[in-house]
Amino acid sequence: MSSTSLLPKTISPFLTTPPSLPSTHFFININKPCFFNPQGQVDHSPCSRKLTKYSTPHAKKWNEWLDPFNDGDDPDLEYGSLFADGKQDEDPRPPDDPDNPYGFLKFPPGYAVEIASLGSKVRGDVRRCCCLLSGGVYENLLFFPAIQLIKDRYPGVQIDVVATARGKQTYEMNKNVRWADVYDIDQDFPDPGEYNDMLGVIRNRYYDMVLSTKLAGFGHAAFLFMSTARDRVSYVYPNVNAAGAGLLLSETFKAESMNLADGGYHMYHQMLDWLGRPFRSVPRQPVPPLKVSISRRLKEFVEEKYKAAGAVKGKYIVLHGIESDSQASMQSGSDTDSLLPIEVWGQIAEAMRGFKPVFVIPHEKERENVEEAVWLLLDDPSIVFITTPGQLAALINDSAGVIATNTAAIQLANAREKPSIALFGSEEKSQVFIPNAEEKKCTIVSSKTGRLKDIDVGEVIKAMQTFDLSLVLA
């Protein structure tokens, strides 16, 4: 009897032996179950929990917390599986149930548990993805390119978002998000009831991948681990507070500072680089630009607002960034010096010619302050009360341009391709938050002293020529 006949044909559900395999080439790795392709070559990919990365000169090493001896891919390894190439296919939609008012796909998760195919496991397909986002409106708005990248990389994926109460309002402008839930992950000591409730919601939706932009320590990593998602991806602290978090996460990114928002427009570049990584026959996915969508109903609602204030569509300039203590100012979490006193805005509005200035206030208590400050400069000032980013985007969409400080208004103007003038406290901040400003039809005006309130109004008035030029080109 030959030595090969003594080997069992099936050692485990993940391990099979071809009939022609010599005994001298039979290896079992208890840490990495292996699979033999029809050519008799060992292939670990179908049953490994983590997908093999594409070999690049600057490829990131595996999570050293999970496998300290893994140095990356074997460049000579050949993949023989028929299910390992290409992007995932979008699931065909089953016909709706005529007797069910909610449709066939509207059953609660877990009602009819699905069984994923082997090809889905090998490729690492993502059918359901959850994004836990830290910060306010500004930080959630800058995550829009990442959501679009996930949608392009995994066709048919369903994306849900968990954000703060202010951050959730942003997703009325994103058609790629299925559900948006309110939960403040930035709390150091969350309420036990809310904590357990949100954990139960995430577990019951059976996510394949969970992304988090909160700097994770062991506590937040444990929350992601208990979500039971296959891929748990998060930023971690750049100091000793990250100890142990890597044991519970599939992929980690070490933040460059304690405040992730210090990265400006590219604050999520590490996560975007990982999401768009090339994989076997799938090339690198390019990062899309920031885009927002506005519903017709929202446009009509905002149009009534600015018409009541005396503005005409296409013939007004939006002024955003009035000094206020309201949370609806939509500032960046890393730039606290991004609001101007109303007296400075009055000087800018007085010099405006050909367009009507529209002051955006974040709270009704500011209306009286604006009227008192500009009543000598303007006969009939137009004041619009806007609190949500969707309404602000609709107001900007119907305008001729925007003059704003470093708030969400300047990013919304770039997303809707409107000419804008951005006011910053320093030149360094402008380069971080608005890279390639000329391509975005954005004129930068920065303060020479490093304080926004010392900005030169004369330079702002000179920059207003961009609105006249854009009107001629239009």
Contents of the next structure:
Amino acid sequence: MSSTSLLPKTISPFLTTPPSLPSTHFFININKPCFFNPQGQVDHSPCSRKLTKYSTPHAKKWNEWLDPFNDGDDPDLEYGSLFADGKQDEDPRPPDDPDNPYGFLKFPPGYAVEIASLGSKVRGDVRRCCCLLSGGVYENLLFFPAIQLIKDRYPGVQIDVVATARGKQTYEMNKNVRWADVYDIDQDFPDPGEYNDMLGVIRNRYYDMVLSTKLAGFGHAAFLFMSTARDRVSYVYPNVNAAGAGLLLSETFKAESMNLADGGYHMYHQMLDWLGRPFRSVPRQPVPPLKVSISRRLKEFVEEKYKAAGAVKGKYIVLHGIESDSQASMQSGSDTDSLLPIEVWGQIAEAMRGFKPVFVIPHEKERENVEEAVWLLLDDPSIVFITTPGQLAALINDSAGVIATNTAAIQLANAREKPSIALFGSEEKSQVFIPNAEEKKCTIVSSKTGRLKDIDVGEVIKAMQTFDLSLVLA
Amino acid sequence: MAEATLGFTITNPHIRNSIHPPKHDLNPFSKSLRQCSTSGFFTGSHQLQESKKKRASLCKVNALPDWPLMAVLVENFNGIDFITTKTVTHLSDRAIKNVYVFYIFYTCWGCLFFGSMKDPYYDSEYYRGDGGDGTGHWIYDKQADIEESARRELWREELIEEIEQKVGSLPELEEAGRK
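Having looked at the form predicted alone, could you now put up the form predicted together with the partner chain?
Next comes the full complex, and the chain you just saw is listed first.
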């Protein structure tokens, strides 16, 4: 390379004069490849196609470090039948071979399992996808549309989830998920044994795509890199902590703030945009609404539970968001002021007509407090102890409506299309967490002072007329 | 060696008496033996002994070379010498230690092995039940598998619901079409 640094000086006189010496041919030839261009000037070699890539609107700057030989798509390339347009096939599995002497191997002779078809690589098929999710129940619940979108965009994909212990419980309500493993990616200093174990688990499953909603720095990016997945997609820190993460990831989203949950209902919109991006002949995939499914067994279990508490199906209203230090309060990660003291709930319950209020307590120790607070107002309060989001969803599903603060209960009510009253600390928060409230039969009552405690109970009682209306309509 | 021979031969004189020829009746047995061992060896059956010696040297195998030799009994019976080697075994300290070690090990292993052969615990449902077949290859009834199958069940339920909705709406449409 030392000779190339001398090139401009040595060549410039030769270029002006007609090439007479045979040695000049050699120098001129090696000047053509762009990586020999010592001054970094804009050249007119075939490498300039890279520049057209940058100029496309809404496209991020291509990270040259990831693949220095990637010149972008070839516009002249004609895709044959192997690179079929459209979405991937549902199930590429070859037919079962009953004559196989090994029994468990279901591949016909001559079929090399190890070699995936080149077409799937070129199309970017995703057969196995892993989602690593940070946060608790609320954040995991809001990721459900993304999982549905992946399922719709890549037919036949198997989606696995790695979530925290609390967040994992949410996947009781998701039919699209195959495995749900517990691993806390939010830990700054994970136990080396657990770290290696989870890394091994993820590697063993040979994922095509790994999504992560943790804000990745170099460390988390390295974890994703070691998963050996083809597409490593993650959010990155919006600040200097993201340094180096982009090298190990194939797609990054710069978070708008340090807490992803600040985005509210649309907290994953960057990732959803990317997941549903149009590709060749596949149009943009629309983002599906939040939907949860509740199994029959869960419904039966919860029915017994609320019957024991003295509630009748369809004749009660769920109250969720009692102040407690329990971990099972299902708040959002960004909205910490989202629990009301039991006295306020007592006032709301007292004004309820025609329906029985059902208090959902996150811990058994709260039962006494609730009984103490409401024994004057209600002769027989219904108290149900529920910690898992699945049971809460089943309870909400059988109810006439929900009154809740900003907890997962309000999102579940919207997902099951139940009339609901959402109590928020401020107007802005309510718009962030429930963007289109009218469509979802959700009435929003927000505090004027910015603190949830100062909420006007009269307004809540006024809003309760929606339940009566829905009863009349039903 | 002579004393040792004497001492041993006295212990069981009856057999010798019955075996021995009557001409030695009067003499004490030990004496005759000694005579035999001294005189008979080299006089009476010299020829025979010579050939025997050759053969003995040919096929002599010392099975236990380290065992201390205590006595050699030589009898002449009808001109044939019977040589009986008497020994008393004293084990060395090392050998005694080895024996005890073996004994301890065997006892420990035996207690565990034979003790567990007929153990109601290992035959119980608690031990065998959860996928364990006692062979070391355990098939765990994993929580993850239960959850995964529950989710698959959920998916099927939803699918059936969807189909029911579609099928339910189909006859209504057909009826509406007929009318």
